[in-house]
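Only one chain is given next, in structure tokens, and it is the form predicted on its own.
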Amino acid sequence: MVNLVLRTYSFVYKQLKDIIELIEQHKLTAEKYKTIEAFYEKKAEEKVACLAYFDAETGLPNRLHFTNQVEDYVQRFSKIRKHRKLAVLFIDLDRFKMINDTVGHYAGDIILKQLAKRIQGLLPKKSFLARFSGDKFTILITEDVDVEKIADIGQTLLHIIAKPIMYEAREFFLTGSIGVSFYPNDGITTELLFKHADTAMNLAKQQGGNKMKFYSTEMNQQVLYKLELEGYLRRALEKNEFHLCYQPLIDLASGEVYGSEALIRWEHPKLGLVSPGEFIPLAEETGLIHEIGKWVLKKACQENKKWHDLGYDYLAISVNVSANQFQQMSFIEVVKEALEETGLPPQYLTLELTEGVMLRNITHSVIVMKELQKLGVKVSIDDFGTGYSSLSYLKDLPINTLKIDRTFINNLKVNSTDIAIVKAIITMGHGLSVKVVAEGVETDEQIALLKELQCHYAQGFYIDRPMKSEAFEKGLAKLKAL
């Protein structure tokens, strides 16, 4: 706003200076002076209007102008008996910040200008494109508005945005997230149309970007639920709403329990038991995973140390580590702290990482894993076979255990394709001197086949479900009594 005022004053000052020069040179009459003054006043007003309603970088209508356009159409269509439809599209460029950080904001503005021209060129008649803010564009479509046509326009937009953009002999690749709302179905006011298009756009962005989403009531409920869940999650630790369950791990050769996997559970007083599949991604997105992960690690070590003190000093504990936790520079210190505070010997702790986590930054991952092994802590690849599953990196990773994903164990039968995959993974594990765990074991047949294939360890509902600390402890006592 300050820039707008300064630019307007600069323009007016220049015009006044020109008038003074004319007066000095031609000794203008009062009448002529008034005529010239009126002309320049009009020009100044036009300039102010231009600065107020148009974006300086792209030349497109700005947020204020676009809002007025939509408001005008909403008012007009509300008076027409035959219902006319409008479509409002919000477009947000995915990861555009990376371009600003790499080549600067000036280059970013040039790239945005190129992109605006592309989008403008494919819009149907009586459509309005605006730069809403930053890297967000908005479109109003006023004619031939139906879902199929808007879907086609959206797909074309995604394709156009994804084409490489040249700047100083370099190619830049962008994608976009598009949200759509319709008048009057999704709102009869400009505010609601904007809000709902924005909600749909954010959902497209959350699902990885390069997508178009239409608004729905269910979507709004989903967003509201997510906001509510986030509020509860932020207070869950201080309110002691988390607890751990422990699923037994057995040695297939002896049939004995050698340890357990610690699994977090959230019991909320209003929502009840919230699935980890719901709250873990949200914890990662909000950064809450760091404190939650720290709590899980310490609690699991503490519980396992207690079992050692009760005479079960052979028990190991496995703890899952999220991508965000593992990539933190302080992660090694967090592990050290948990071991020191609980007194659990490090050789009884296994940290489970997915393939994707490790390959996000392979150099950093290898360094961290080696540091963990120096401490005596074991490292396991979880859900093996569902991610990258590249043998070229596997031989270089300092790991102790491979966990075969349950999707291969679920259909494990004689003469099935899955048995060939499981056999290959187990053989590879033996070749690399790495222990192999089969997760998701649910039948006696699967246990028999895994023993035959010389798999080292197993876990799953057939052996036992995840249970609270007290129940796990009672199970250990029963086994000891046998």
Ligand code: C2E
Contents of the next structure:
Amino acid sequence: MVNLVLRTYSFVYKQLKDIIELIEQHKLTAEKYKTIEAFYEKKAEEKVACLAYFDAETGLPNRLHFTNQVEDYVQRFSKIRKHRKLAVLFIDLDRFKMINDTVGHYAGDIILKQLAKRIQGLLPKKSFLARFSGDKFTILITEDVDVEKIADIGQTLLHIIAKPIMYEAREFFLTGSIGVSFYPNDGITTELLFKHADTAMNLAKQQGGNKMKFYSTEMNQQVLYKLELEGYLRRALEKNEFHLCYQPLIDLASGEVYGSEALIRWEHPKLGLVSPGEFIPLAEETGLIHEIGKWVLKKACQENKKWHDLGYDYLAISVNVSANQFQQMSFIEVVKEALEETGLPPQYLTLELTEGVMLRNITHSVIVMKELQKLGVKVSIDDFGTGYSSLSYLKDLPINTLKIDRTFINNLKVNSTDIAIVKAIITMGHGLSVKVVAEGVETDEQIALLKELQCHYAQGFYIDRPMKSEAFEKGLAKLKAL
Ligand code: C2E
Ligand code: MG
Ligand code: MG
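What would the structure be for the form predicted in complex with the named molecule, rather than the form predicted on its own?
Up next: the whole complex, starting with the chain shown before.
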């Protein structure tokens, strides 16, 4: 009997000890959980909640959880006056049933788990992945949402889904169909966003799978056009579809042409004339800008040298340089090569950089700009006044020219607010001993005002439009004959 009591006592003691340890482990305070039952009740509740909100196989949030997350964001964004965008992606695996049928559901789940891990690894920040049902995954993207970015994410998703998956030394090949809807464009409720992403996904499936579709046809067209443009752009150089136009730059004091700005033009046989505003960003994104930029530099130097040889040896040429091109290590070499191969003296070449280009990596930019100055090449800040940067960096930058953005010049009239800005930039230019160019001059009133404000140089439709090299050359000859 004593033995039994002792044994029972020791059993109860051990149980209590375990429970105490458990409580300590979970740092539960006596105030929080008055009784042991409450503790277990809480644990059970957590487990139920976990089961209710997460998928047991993949550990991902489930449909309910995902719906709540989208709902939360929709509510939140609907209260922000400046519309923020959301993207909802529905991903359905093509012919996944075949995998289940051949290797069974257990293996199918393991394959899904691997896939979920892959997808999770490439999600942008502040986005949420869920297993919506069976072989359907969903993603909510909440930051930096625009059609092109989502198209890029979609392409990457299709690519990683299509990579072979190993299971028991066998390779399985899957593809996916992705449908996308955007808040607020395609719907302002969770229900509509889901419905439309689902419609788009089904369309992708109907068209053979391994595809991404946006709900709105307009967006599909936008993405298709971009893909088409990219394909054409890749072949534009070898097909000789680019040429340069030259827009005269005049000295306001004397009224004489002292040089020109080289502006690229792309003439595509099917698309017609594509503006640089459209294809330069794409060339940047795809890395094609290096080859294109190299071609522009060489062509512009070559043509300017030809004009020197024709007797216009005072002419300077300005060439636009984009961010990726300028940040590349070999950029200085590219400039040197263009000058050496064409024989243009460096002091006649000006490189136009925008504030954005320079400020992307200011330390590196200053080093490159100093190198350029050492070579004798000039540097100009293009579209000045549109950047968001502070002016304090200006005094440390080795630059020769400031080019006031055309938006200030276009509206320049007596008594306009822009006059104050233009005046301030010109005064600053004088203070920093750099030349100031006004671009986008369209009226004689603007010319008169700029002269009065002592702006050094001007460029714009009022003086001349950008023109092909032959026309520019003719203009020079005409001026000479005067
Ligand atoms: P940007 O360097 O600021 O070039 C000036 C733009 O203003 C040119 O447009 C020109 O045609 C336009 N423009 C000139 N005068 C006037 C005027 O009086 N009124 C108005 N409204 N516009 C005027 P474009 O040729 O379409 O070039 C647009 C931009 O594309 C350029 O702006 C430049 O940033 C970029 N770009 C052009 N060629 C090249 C290039 O070879 N390489 C790089 N990286 N970018 C280039
Ligand atoms: Mg320019
Ligand atoms: Mg400009």
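Residue numbers count along the first chain shown, from 1. Think of the rigid core as the biggest set of C-alphas that the two forms share within 1.5 Å after superposition. Everything quoted here is computed from the prediction, not taken from an experiment.
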Q) Can M201 and E333 be said to ride on the same rigid part between the two forms? A) no
Q. Any idea how many degrees the smaller rigid part twists against the larger between the two forms?
A. 115
